[in-house]
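Just one chain follows, in the form predicted alone, and it is written as structure tokens.
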Amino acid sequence: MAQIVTIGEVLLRLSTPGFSRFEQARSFDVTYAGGEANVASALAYWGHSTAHVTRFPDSPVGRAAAQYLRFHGVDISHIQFGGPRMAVYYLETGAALRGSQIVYDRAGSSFATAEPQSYDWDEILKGATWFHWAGITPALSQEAADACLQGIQAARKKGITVSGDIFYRSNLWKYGKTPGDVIPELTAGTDIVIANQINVKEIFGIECTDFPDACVKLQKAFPQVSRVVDTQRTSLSASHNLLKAFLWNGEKMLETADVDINPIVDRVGGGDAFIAGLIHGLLTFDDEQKALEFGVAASAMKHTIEGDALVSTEAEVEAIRQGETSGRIKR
């Protein structure tokens, strides 16, 4: 199996038990969670080797959330300790009408102000096959933002394959850039792009009438690229979603069926999860419409499951994949 390495930052997940509003909660269901991170646990659960790279407090806290990521299968020995704070989110998950909320406590953290250079690429990358990473890690800090662009020039000069997840939290950017002052950049060295219509926009400055437009101005406008893919996520209460997803490869676009999502038990890392299955899906299957169908069954088993990590075999993943959605029960 392939070797793939992530980067980016883990937070606490400080969650209202069941479906409790934060006013109610007296106290917080607590996992950890990141996406990059949920990436590559995923596919350590299909039996990649996987690695993170980010930094914790030298805590207990910071300890334990190393040990969540081994605990899953993740590789952490390029994994820092040091630094001021350990980044916080808390979630209340919504039901039926009334939709989740995340709150984000996270500025000034250890990942965020680790210097770029302790980052020991080389080594990290030694016998990676795959580079991941999002456009939330450069939102988070200049450090940030240089250490990801470091790590996707590393992995250039090695052959690596680079996917980049470019969707962001324009709430998060504030230490005086934007998405387009840094994104594009670091776009200019990745392989697969998950974006939008929208994000080719807003960052890029690219107008375009349609999906498959931005995907054909995006590959113009940056030649390493040779697919981009997004989801599509329709919305019928907090409870109950469709969700599909396309891919275009530069010269047609694929697109999957719906897959139907009742109940949500947690749909948060549902986006993790489907680029978990699309990276899975590209490396296993020579098949890009399955790698797409494996990445959105993937994201639809994420949605019933607590907590940000997809825990599940392959086999569960390609059974949704091939329509098995009854639930029955497996004896």
Contents of the next structure:
6 protein chains.
Amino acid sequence: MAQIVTIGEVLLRLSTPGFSRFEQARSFDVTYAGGEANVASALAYWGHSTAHVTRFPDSPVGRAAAQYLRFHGVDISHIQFGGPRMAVYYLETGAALRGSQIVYDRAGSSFATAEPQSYDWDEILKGATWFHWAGITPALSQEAADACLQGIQAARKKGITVSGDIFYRSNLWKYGKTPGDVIPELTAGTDIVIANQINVKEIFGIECTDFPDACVKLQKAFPQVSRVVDTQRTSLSASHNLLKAFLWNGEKMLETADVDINPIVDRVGGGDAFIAGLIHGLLTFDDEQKALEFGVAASAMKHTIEGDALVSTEAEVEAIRQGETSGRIKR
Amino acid sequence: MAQIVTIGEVLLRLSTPGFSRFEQARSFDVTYAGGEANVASALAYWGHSTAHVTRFPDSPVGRAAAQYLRFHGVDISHIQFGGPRMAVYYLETGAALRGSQIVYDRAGSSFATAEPQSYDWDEILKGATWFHWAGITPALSQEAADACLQGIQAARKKGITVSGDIFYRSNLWKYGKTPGDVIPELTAGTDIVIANQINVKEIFGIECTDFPDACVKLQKAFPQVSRVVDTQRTSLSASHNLLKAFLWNGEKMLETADVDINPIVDRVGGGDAFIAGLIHGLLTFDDEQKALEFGVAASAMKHTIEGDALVSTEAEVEAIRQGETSGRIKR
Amino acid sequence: MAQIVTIGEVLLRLSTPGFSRFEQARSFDVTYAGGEANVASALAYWGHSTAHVTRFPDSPVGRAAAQYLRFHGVDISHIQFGGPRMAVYYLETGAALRGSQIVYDRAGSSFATAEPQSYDWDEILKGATWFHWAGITPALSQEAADACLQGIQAARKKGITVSGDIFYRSNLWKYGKTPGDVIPELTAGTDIVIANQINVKEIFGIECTDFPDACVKLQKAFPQVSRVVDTQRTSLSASHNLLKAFLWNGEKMLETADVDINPIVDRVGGGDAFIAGLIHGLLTFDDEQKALEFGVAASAMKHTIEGDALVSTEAEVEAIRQGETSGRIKR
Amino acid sequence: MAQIVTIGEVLLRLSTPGFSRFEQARSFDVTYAGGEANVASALAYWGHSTAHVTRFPDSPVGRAAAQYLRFHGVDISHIQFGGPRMAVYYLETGAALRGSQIVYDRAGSSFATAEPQSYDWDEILKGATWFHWAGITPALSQEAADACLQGIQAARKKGITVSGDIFYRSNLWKYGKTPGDVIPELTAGTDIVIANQINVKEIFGIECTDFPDACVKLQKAFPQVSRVVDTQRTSLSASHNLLKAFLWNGEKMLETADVDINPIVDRVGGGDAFIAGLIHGLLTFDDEQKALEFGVAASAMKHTIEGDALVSTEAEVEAIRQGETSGRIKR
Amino acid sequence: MAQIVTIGEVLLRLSTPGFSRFEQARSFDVTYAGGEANVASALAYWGHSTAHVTRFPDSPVGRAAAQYLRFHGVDISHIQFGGPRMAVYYLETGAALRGSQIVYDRAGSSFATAEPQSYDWDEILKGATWFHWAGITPALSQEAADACLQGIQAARKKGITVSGDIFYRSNLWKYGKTPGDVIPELTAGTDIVIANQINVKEIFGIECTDFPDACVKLQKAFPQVSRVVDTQRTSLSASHNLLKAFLWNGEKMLETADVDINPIVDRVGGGDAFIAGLIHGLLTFDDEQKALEFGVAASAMKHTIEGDALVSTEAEVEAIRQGETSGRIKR
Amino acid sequence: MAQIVTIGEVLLRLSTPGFSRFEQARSFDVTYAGGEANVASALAYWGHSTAHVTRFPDSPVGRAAAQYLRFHGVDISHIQFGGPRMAVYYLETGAALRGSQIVYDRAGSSFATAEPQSYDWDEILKGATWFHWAGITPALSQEAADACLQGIQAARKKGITVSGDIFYRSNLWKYGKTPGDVIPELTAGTDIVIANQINVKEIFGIECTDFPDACVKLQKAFPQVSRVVDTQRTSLSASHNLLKAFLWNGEKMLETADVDINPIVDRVGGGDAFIAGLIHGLLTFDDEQKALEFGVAASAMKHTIEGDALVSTEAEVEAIRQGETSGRIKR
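Switching forms now, from the form predicted alone to the form predicted in complex with another copy of the chain, please provide the structure.
And the full complex, kicking off with our chain again.
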């Protein structure tokens, strides 16, 4: 009975130690992560009861992955075990003018091949108030797309708030469908959409002049959508970024100041931390601006932490939101 | 222009550090290895020019794998780059009464999906005198089985000696064929077969009372086969094994004494080291008994070395063959 | 609502890497462990729902400790946060003729100073069928002794089976009480006692000629006690031990064969693994002999695993119980 | 017979590797450090004979701590062994906008509980010309406060220069006294005081408008005080600080330029390095401005070095003092 | 039959981990590197066939060094084995205002003592189109100087392009000769000279007002020289440098923009990467400006990579050359 | 003013981590060690004041070496700084039937090239009662041989007990002298000789039938010699040895039982630990048999400890001497 439920693939993350290149690495650092699970982890650290829905192979590696989520406080009782393999991603962390590199190896994963009917949404969503999905899931396979849609529809029926990270990579989508075939139906059941202007155009075919225009037109096309959110990253180098965010609430465009992050320890998962922070803010504060700022602060915090997961207390993120970024020692 | 050519899948090996379990590992040690490539590596350390034939994904991880073979001295100029993914295996090293565990994730690898016609056997085998294959390859896919057969036939035509490690795991062979469908034709072109009594029965359907009987009957069925070889491991614990070997040369059964290995540092690749040692012995000594002993010594040495590859000089192995197993310091 | 509830101090375990001595160590390996929590962890791996009761400081280190237990699958919802400090133990792992060394620094820990009334036993034991305590707890402080007694009495009232590891170290017990002052009352409410002949004499002042005699007399003095259990370790060296166990069931003395463990990876927590195995056996099998053997197998398995916790499946332990100790690779 | 004698608690420093958080750490880096001992270590690297006075538990961990100081060149012959426990501090190193975190666990340490009469000041101060203490010591316990006072008074009698780092943390001082009860008497015997305006007000109740005003009034209240010194840190982020210092010599206020430190490797011990540099400067140069600059240079250098201790030659610090901060390779 | 041949000493590089100082290090990171071999390694990554000429001791350490070059793709068939010892250099990596430190221990190395006649230049240069040497080699010993000269002369005869890094350290040159005695003869056979104004003056005794003047006069003195190249580093701190380069082609002075590198991961080998990039550019592009920029980009890339060797693809360097220095993640 | 003075080269020890081979190692573990310094270190742990005499290069690496000895408690005030280089040895640790390998690189070290007159023996031996040397020193260079002789003669004059480890490796002695030229004169001034029968024959040309015969004849030739000592190692494998010792006191041959060591953690320095134990025993006990046993126990303990140095208390060694080799945990 978790309050917030997320669905998505969780991958074994294999990262080269320090700044070493793939060719140089004689060991890989190991964590287990995925965009939606990262959202669940961060929210668990802030006191929310969260559950993640996925499937792992029934192997010691699959069990290790599940334990890793449990470590962060995520309820793993709805995770299935079975199927062919663990999805993997390889990460090499860049510095200065050398960007990080990610190599995915996720085809045919246990999650991507899980039968849609294997999810008991009634049971999974019992007691939930929030459901989160992302555009990676429908890109993996028909099965995953169907599961995602069924989750959204079940949530819709129960009056659960739905958020969706409408984000896509063109090098996924190899099972015969395009984003335009699948994502609109998912979006139709979604309250809060994370998307940028390009997504709106490329996925929905909606021509738009700028982000506000995209928001207005997206809402018009999908009346269920109440808010459209986006982040903007200025990448000065692999080690130095600025970060800000925008939220369209149907009436006006909210915007945060830039946060300066230098040096970046690990930027993977920064977007997921933003979403977690935003969800937390919307659930906790009666102030959308504050919620948006909390998302940016959470994302900034994530950039200083190794691994995909935002291991951080609410108080720490709130302090950053309030501008305490001087990095003084806490004793 | 390598003297000894091997074909087979090379996997990224991810092993937990020390004796930690998969659930405990926060890093994996990284090497790249595969049974046939291990044979090529060991032989390269002993001065043979060797080349390995396989396919890696055209990614930094695939390039790292190729570099790793080159590090051991194996010619990588016949390695293809392309296809979907790197094969992976996960290893947890046991101790005492806890055995090691291996989890394979090799389905759909770049090697398994390489087109048979992509191998230019004329070019690959130019100047070669020995070709080695193993029963894993035809188990992976029809493409790999075909490539293996074409390699054997090309070698046969050129009068190259062919050795085959007739070994199989029942949990492979998922593409619709059985060992009995495929391996006999490969064996027909093979001079030296590594196999045990059970393989002979299960693969070829040859009923046999003991290993000598199996050898005689196998040779009868496959006239090209001149020698049948097998090793015998007594596993007292994960840390303490005894090892010996048998060779049937068509006339009599040669046999070595047991070598005592305690403690075992890493037993993966021990069988490949035996084959490499045997090939080296047959190519170098005019004495089959000595060759067989060199194989066992090489395998014993491998058990004391981390990783799949036998990183060792010929002199070191020869000293063990001659019974210098006291482990005194060399200065 | 956990089935099995344990109470006890959990310490930060700081161990020198490999076999290095305290003076040599420039890093310590970190886990969090305690005898009773180790029992809960092992049982969680075998599918039991377990909860551990303790108190940690309300600091990042205390939170890390709680997360560590959650990682193993233990319910941490009854853990309190507050009090002065995290208990610590320092471990140096020995080899051959050099024994391991442990230095405790646990005085004044958050658990030792937790008020007895802070535990809501009704809530904690809701749905439980087993309660486990150990003799370390009443040795720490009056508060801990009281909490332990109240837990036992609450369990008694609810008809929950109680097991107690009657084990003591003379260098604890610094708050003015002796084991003889406190442990008898705890034992009076306990069904299954883990103790040896010397404990029986020194704690209860019961003169006894041998272990069976001690069992008979202990049961006479404490009618609630239905079983008395003990393990026997033959320490050939720090790296090589033999292990067996005895169980007196009120009628006869059951006994297992010796299990040979060589080399030992980490023997700390071996006794706790035995207790976990015994509890699992008694809860699962209708066969006390099998349960006792499962305990010994679990303990032997633990000796091959780094850290206090037995990270192992039921199937792995059962295989050892059935004599599969050859340590062959599992693929 | 050391020239410079320091007194104070030395703690086991347990720091998470790299930038990992407490929850993530599976190992801690180990050093042994304390503010006053850090002063002694730095001075020893510059050729001064220094001795540190403290007490460690008589355990392998306590002995390791003493060896660690000896490694840096500090005379450990006046260190006592005994008492209950090693003080510990846990450190998590921050980056960018995430500050470092320190968790102390020092209550009831062997030093805090050492009897004042256990120090033989006549023997300890034989041949000494400088004695250094800090405000942490009287904050720990009555025993430590008394020992500190007796040391100062013994130094006073022998005409030894006394420096005191009047610095306090409100979360210490738990034994019933306040800084205002204890520190004035210690200050009365001190020649050189390290303090800022806030300390002067909060400890001595001296109202002051700015730092110069504080210096004048402090000297008036404590005629033995000849110099008052302070550093000023501008914290742009956890990774980027500016550092400068001020010295009031009774006549005028000396001031250094800011030194820019980016990135910071480890800022803990930066204040101690400043004090060591200042003492070295005052003992070595006939130029207070140069001495103050040497202090700032030493502190800046410390920020680039892992651990509390300033492991650096005099020439390296002097080069920084002279403005060589370009960081070119030295061959 | 390599296209590009380099000669020079290869040293075992022992570097302290992270930013630790020599005194702190309890392990050293290990690579094998030398200026000219670094050039060969980088060029091999870009698809050139390269061979390095040197001598290693006939020991496991010497063999490890050779394997390390082979790992990078360098042909090691012309490496000799023999002589007294492996050259070593110790590296401590600085940060912020603390510069890195290098301690050399190369006297009497196997390379420095190799007999000039042991090199079969006819065989070595078979098929080559480029030969590269550096001023370190003639500084080591008469034998090395002679070998270098013979290599240049053999290349000259075969019409092979020769490049020379006229760079020297005054603390080498201990065998009785000065740079002025030896380097002019080497330069006389060289087409492309890497040198700065100070080198020109100190080595050749040519007075010059600025770098262009130095180039003109050097060409006048050495008519074979067609290009003179130099880099210019602005060292803001050990962690932050700017880098640019100049090329005099006999007619005009080409110049690149500054590249900003922050933070620097490892700047050793940065100069060698520049030379490799320049050679690649001159061999590949029909555009000297682009070649010079490729050199600077290669050098900048090297600063972000651990170890002396530039482990990087041509595409990565080319992207930097085209100004893609934002460090965005590549997926 | 140290009680026990030792002279000899100290080398940087570079060992591959775990059981990895030189070719595999990407880092080396670092300690600093030498036979005679190892004796001084062990004795310092047992409360003796010891000083070591040697010379290190005046570099950060040389200073690190000195600090390392100081860490163990050895007085480093008589160590000279200067000369060309640090001696190095490379160690690969074997296991089972693979022996460890050592590669020395010590020619031309700062110690080997130190001028004999640079040692102020009057100052060095002030207050000493024991002087220890080994046969490695005179093998290095004429300078080292002379220094050793002068030290022995100075000790002789002051009535200091002299012990000498007459041990030699034929691959040293490259400066024109043979052991027979130099060692007899050193032995003439020595009280206690560590030597075996082969040394006696090869160095002194004394034909002898067995060890007792060698002892008698050696004493006859060198009347100052009062005791001859030897150890005997049975090497069952690199991981399992038996160890015992013999002492001829001029009247009879004392002998210890074998101590069984399995597994060996690090056997380098085992002989030095024996000598340290013997010296401690002779200085402390009034019982030669006990002293000899203490030597064997110290050596056995050393085999369980990483590094050359015996980091161990007197009580630990004494317990082994008394037969406590069961390796039980000490709490």
